[in-house]
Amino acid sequence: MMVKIKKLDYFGRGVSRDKEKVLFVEGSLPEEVVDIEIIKENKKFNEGKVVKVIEASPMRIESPCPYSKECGGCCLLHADSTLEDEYKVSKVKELIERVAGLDRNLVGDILTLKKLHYRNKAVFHVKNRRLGFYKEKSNDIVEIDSCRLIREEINQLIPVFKDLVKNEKNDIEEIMVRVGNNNTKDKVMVSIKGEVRDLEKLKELVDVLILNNRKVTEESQLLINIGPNRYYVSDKSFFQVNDTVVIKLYDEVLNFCKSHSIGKVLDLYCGTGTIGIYIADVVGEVLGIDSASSSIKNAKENKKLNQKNNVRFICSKVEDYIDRVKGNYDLVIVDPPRAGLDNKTISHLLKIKSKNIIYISCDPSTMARDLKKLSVDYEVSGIKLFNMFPKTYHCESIAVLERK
């Protein structure tokens, strides 16, 4: 079946036509004409995949990863980093324009540095002695021997990890691997879930090795610098993965509170305390809110280690915690997860009548959704994005508000 292509969504699939129903192709690009397999049919859409690219896009490239067709993980490995960039700001303007009710022109351009390789954390997953990641929307696993999105220090520890699977006298289920930055040598970091029976080389290979949450080695942490700070991160902490593009958005937020002569701060869903540490030589005061007790656990030592006494953290979730919070805020910093906001926080954070909020968000959907519902008392002056993910479709961004 041959189809024209008209556009991306925004997961990255083409869009066409199939009679009267949408079709969404993976693989494809715009202006493409592609012969497809229909793989999924639904009441008002269909699914398809290329089968042959009958007139391909200038913007096409050819993909540097064997297994992106089964993969998935690096949906715009197929295309050319500035068609990518454009794809991206498109669909944040257009999510802004049609979900928050906002001028489009309020987003600007967006941020790309490394494009390959710039993952500092993996989780590969085992099945029937197999390593390797899901394939999109399944459980199956696609093996694989290198990935073109992480770093090169977890790829050269591939080999070893597809041995100790393939060993019958181990049992794995999954392995997470992650990298440090602490530029003199950069540590790695290996938890195991499952049944292994030898370690010795491993523990030769890797600083910092954890086998079903119980430390193996001496170190059971890695210590990254982002900019003049340094952060210990346990197996469990959420960090981001892009090491060069978080202090560029690190860096926003630093500047706007340097402009801004910021007070009293709220950094809610904190992680291990980096955005508050960042900022806290340039602000009067922050507290920091997070669920996950192994980052606030990260987050307390953190501040210690960058002696900043102005920070405090509290581990609660941030929905069950916010209405406790007291006082006058000059800022108020919101990191949520892809899910947003909830109802409460966003009612609560009308209340608390901070003079700005930044909105840092990982899914400009959902962002989208939640500056609507701000728009009540807030502005939003501006928003920037950093391509923390690429090759993927998914954008980091930040969006400024003011209090009307």
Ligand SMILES: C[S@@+](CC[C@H](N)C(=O)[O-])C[C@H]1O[C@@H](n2cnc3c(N)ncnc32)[C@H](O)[C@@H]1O
Contents of the next structure:
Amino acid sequence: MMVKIKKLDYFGRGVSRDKEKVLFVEGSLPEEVVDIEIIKENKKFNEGKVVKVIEASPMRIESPCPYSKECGGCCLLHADSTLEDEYKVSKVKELIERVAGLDRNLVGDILTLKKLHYRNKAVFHVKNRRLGFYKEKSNDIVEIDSCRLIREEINQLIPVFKDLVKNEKNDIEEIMVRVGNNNTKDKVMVSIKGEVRDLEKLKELVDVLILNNRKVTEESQLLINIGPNRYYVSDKSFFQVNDTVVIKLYDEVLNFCKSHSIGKVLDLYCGTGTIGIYIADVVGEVLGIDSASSSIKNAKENKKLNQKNNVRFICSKVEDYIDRVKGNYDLVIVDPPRAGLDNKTISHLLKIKSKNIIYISCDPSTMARDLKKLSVDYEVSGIKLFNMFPKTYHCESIAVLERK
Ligand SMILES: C[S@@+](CC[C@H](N)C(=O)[O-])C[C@H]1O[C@@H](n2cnc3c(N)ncnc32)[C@H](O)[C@@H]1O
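Can you return the structure of this protein in the form predicted in complex with the ligand rather than the form predicted alone?
After this comes the whole thing, all chains and molecules, with the earlier chain placed first.
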């Protein structure tokens, strides 16, 4: 069936029509005429995939990945970066207008740096001695030899992992790899779940090796530089995946603090304390809260390592602790997971009445929903976009709110 694509949807799929139904087509771009095959019929919409591109968009580029059709991890590999940037900006503008009920012109440009090989972390799954990524929305493995999104240091280890997985004496479920820059040398951490008889070769190749939560090497965590600070990060702690973009994101928060004379800061969903420590020298004090005990353990180590005595951390779910937060806060920073903020947290944020809120988000749809609720008492003064996840439909945003 031949269709013309109008635009891209939230998930980077082309949107068209199949008689009365909306049609979502993976692998297509706006303005293209494509021959498609229906892969799923639903009550109100159908889903299809491209069999042949009949009239290609001038923005179409050759996908540099042989697995892209099967894997689905990066749905915009076949799109020129200009198209990707414009798509992300207009997607957030549309959500800000339609969901948040705010002016779409509040959304500024997007910052894109490295377009490929930017991810400092990968998780490989293993099934029937095949190592790769899970196919989108399934537990089937797409076996790979390399990935265009992950750092080359990680790609170079894939043959070694494959040898371990193929060895009948081993029984591996999952391998997580993370790369961190410590001064001039990039260091590599590998954490394996499963049974492995001989780790000697891998031990020589990596700096930190963990097997079933137990360290094999002397070191058990990475030390990563972001700007002037250093951060301990364990295998279980959250750490932003794109370390060139994250500096720019944190600089945005730092510059806001420098220009606003900020006293007390509440840093909700603080992870390993990265943001609080980054801004510690220009604010009065910071209280960071995160529910992951490994991250808070790292955050406390990072406070000492960077000698920031005005930051402290609490391990708790934000929603369980928020009603105990007392005092006058100048700034609340929130950086929640994709689900965004729950209603209890939002209603307490409105009671805390901080002068400003900085909302950092990896999902613009939940951010837009939460901005609508917060805009009862707050005015959104601007939203900037950071392309933390190039070639995927994901987009990082930062919104600055001022109390009315
Ligand atoms: C997007 S990360 C942000 C981390 C940090 N701000 C950074 O830049 O590295 C979200 C964090 O929220 C934490 N988290 C998830 N649900 C939570 C909850 N209900 N309460 C507190 N922390 C939570 C996770 O452990 C994770 O560290």
